[in-house]
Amino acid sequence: MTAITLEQAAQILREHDNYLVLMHKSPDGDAVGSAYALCRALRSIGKKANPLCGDEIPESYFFITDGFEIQDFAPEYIISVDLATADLLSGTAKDYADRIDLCIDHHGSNTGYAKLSAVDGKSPSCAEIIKKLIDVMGIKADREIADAIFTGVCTDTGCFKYSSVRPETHRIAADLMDCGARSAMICRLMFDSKSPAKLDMERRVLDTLEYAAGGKIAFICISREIMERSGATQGDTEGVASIPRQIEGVRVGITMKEKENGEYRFSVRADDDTDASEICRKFGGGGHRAAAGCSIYADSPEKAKDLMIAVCIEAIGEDS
């Protein structure tokens, strides 16, 4: 890997073209809003640009894949945003796992498999360093970018709450309002809103609430079953993972969601004394110290569960 500047970086968008911008499996906004934001900047100066995931875009972010067209060409240069590793990658977007010219990235556990990197751990969201990047480029955003970025840099503070926010997260968030992004319709959206279908799968999940380490890890299963009851979407699971965290005395909560194959993808979030990424590492995934994911493959959930309870256990330095 060999670090750039976003100054090269912006020199390297400028001197290529036929981009591919990948995403994490199961993408939230930042994923998404940076994704988005950067196709349609590249599309504003001429180039072609195609976003790609594995997985399908949830149908919360509408606002923001509504009227885009894929455009019919041969990548020739790939970039990943808000992929920490690429083993976060799936279906179709695996292919160009080892084929990645540039990532861009705020994750500090980045490992680091793309030729060349700009990563800023310290960034509360990738979106933040989209935005950054296209006014190096001297590309003015114009609405649909707007509110690409705000959904990004807003779903990754949690609504700006998050100790990782900085006063320049305002005021990017605030020339980005000046451009058009529509703030209040994007919050209300991504934290206000919840369809009978989510609340069903909410209701239930929290029906799996389980407890180790006298209370200081908290465990919920949004499990196959529980979906195709409740009719919720990948899209619903949005914000689940903040659930079993929210509860007092809780120093690490973990969310798994049951896929396919034998595949258990976990969500973690800890308190200011526990790495949720170093816990995720342990298991080819990664993220930030106080939210980071990954997949465990394994016979049965119950087995999936234990793996990734033993290792929180042994995080926050407990017996049991």
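All values reported here derive from a predicted model rather than from experimental measurement. Residue numbers count along the first chain shown, from 1. Compared with the form predicted in complex with a further copy of the same chain:
- Rigid-part membership between the two forms differs between His170 and Glu258 [C-alpha given to the better-fitting superposition].
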Contents of the next structure:
Protein chains: 2
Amino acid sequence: MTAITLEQAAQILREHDNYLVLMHKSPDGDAVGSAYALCRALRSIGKKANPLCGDEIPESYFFITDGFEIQDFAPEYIISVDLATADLLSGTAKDYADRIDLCIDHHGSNTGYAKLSAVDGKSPSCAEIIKKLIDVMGIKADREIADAIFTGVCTDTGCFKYSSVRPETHRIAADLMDCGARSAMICRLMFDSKSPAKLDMERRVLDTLEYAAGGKIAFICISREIMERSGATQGDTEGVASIPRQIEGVRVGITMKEKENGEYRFSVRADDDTDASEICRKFGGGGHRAAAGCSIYADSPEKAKDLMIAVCIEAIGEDS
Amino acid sequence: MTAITLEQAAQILREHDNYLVLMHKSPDGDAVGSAYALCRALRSIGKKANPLCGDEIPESYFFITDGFEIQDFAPEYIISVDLATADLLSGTAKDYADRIDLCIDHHGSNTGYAKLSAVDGKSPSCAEIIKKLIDVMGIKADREIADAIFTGVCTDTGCFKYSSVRPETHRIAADLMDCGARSAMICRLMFDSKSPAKLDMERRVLDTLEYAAGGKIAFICISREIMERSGATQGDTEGVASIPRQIEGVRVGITMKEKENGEYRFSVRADDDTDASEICRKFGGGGHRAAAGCSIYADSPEKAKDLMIAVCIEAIGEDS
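Form predicted alone done; form predicted in complex with a further copy of the same chain now:
Now the full complex is given, and it begins with the chain already shown.
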């Protein structure tokens, strides 16, 4: 792995062609926005470029993908965006896990799986890096590119709320609006709109809320039963992980998602004094200080929950 | 009433002294933020200035008001901020209703009650106008001023979500962060923070969700039992009325709140094609096209609900 600057990345992108841009499984707004924005930017300078995700793109991002035709070519240069580790690739995208040429990412925990890496762990979104990259390349964002980048910027910052937001994040949002980004439509779709199934899922998930450490830790569970009964999709679970940390007095918010074969997938959100990525690293996961994730394999949801809560209690330095 | 520019307003503020800055009743983030920012800015150039609100400032804004001492002087020049009409003054602030010298506001509906008015109906918040005014005056915002203005900017835009947001709104947010505004803390406090009792109330309210007209109407109920069991306060119910309208496909969202003596208080939210105020006028209420309210007196919650839903079905032109 060699770390490179955005100037070097820009030079490389100008030199090569026939790009494949990989997204992680369960793609979110930052993954979809970054990949489509980069592909559209590359196409605008005459290159061929396709995005690839092993999972289906959730319907809520169709405004980004609509009208974008897949081009016919043999991939020559493989790029990943918003991908902390190659393990997060799924389906057909997995085939490229060992031959990623360039990684553009904002995860400080990036494992360095690509030949070349342009990683800025301080950037609140990967989309913000893509914006800087296309600026360096002298590409002006059209409305489609601006919409895609704006989606990544706003979703990965909880609509400009997180502590990762910097003054330049707002300046980039302003520039994107100048390029035609439909800020209000995107924000409404991403944050103020939910399907009946999603709302029903959230209602059932709220029924699982438990507190630990005298209210400093809050825990919710998205069981497979809840997903089945509500009819919610995997995409619908986005944002749910922020619920427990919103409760006053809560320092660590835990969201446990029941997967198959004894796997329980955790999202951990922490306050400024607690390191969520350190908590998740204890279980082989990782992420950011404020938000991280990991999987625990256990015989029962209770065991997985107890293991996680014990580590969180230790992390905040409280007696249970 | 004479309309003046921000340059003229700046000149006037430099010339006078002993300012009183009035806020509307039930003050929100924009009123508190605008008034305190303006007072602090005036004090920074050696003027005396006090904010005045007839109602108490809610606790969530104490981070703006903390450490701000009221000065002892006889008010000579009366300013109002974020005040569409003098009727919205309450308590001791009412005494100044007829002698307001300068109004700084962003309501297109401003009634022109002041001698001089600097009104920009396109500005998403009054705080944004205050920021421009102190820029014109050559005053650099310190952290306290920046926090106060940022609060107004983010609360009146639903955290940068509304269609009123312009590129310059984000640029102003960036400038305020450069001046030390604690963006993440403020956003978290204003938007991502709820008490365990409020969350429990919302959970119970979601259990009451019903649809009518094939999903075009959604109904929730805040019963007295829910309020008692959750321990939520009346203030906690703020924002709940926006939940049913956020559901995809819903054209009219109804929130019914059980009061005493057979009174049921309704909040109605409607899509662009439906007039909520017309629905509520049928029951003696009123409001805006998108959001309105009324009371229905009935023997039972079911009867009140049925009366309202019947009118809503008629309003959207659907068979029940």
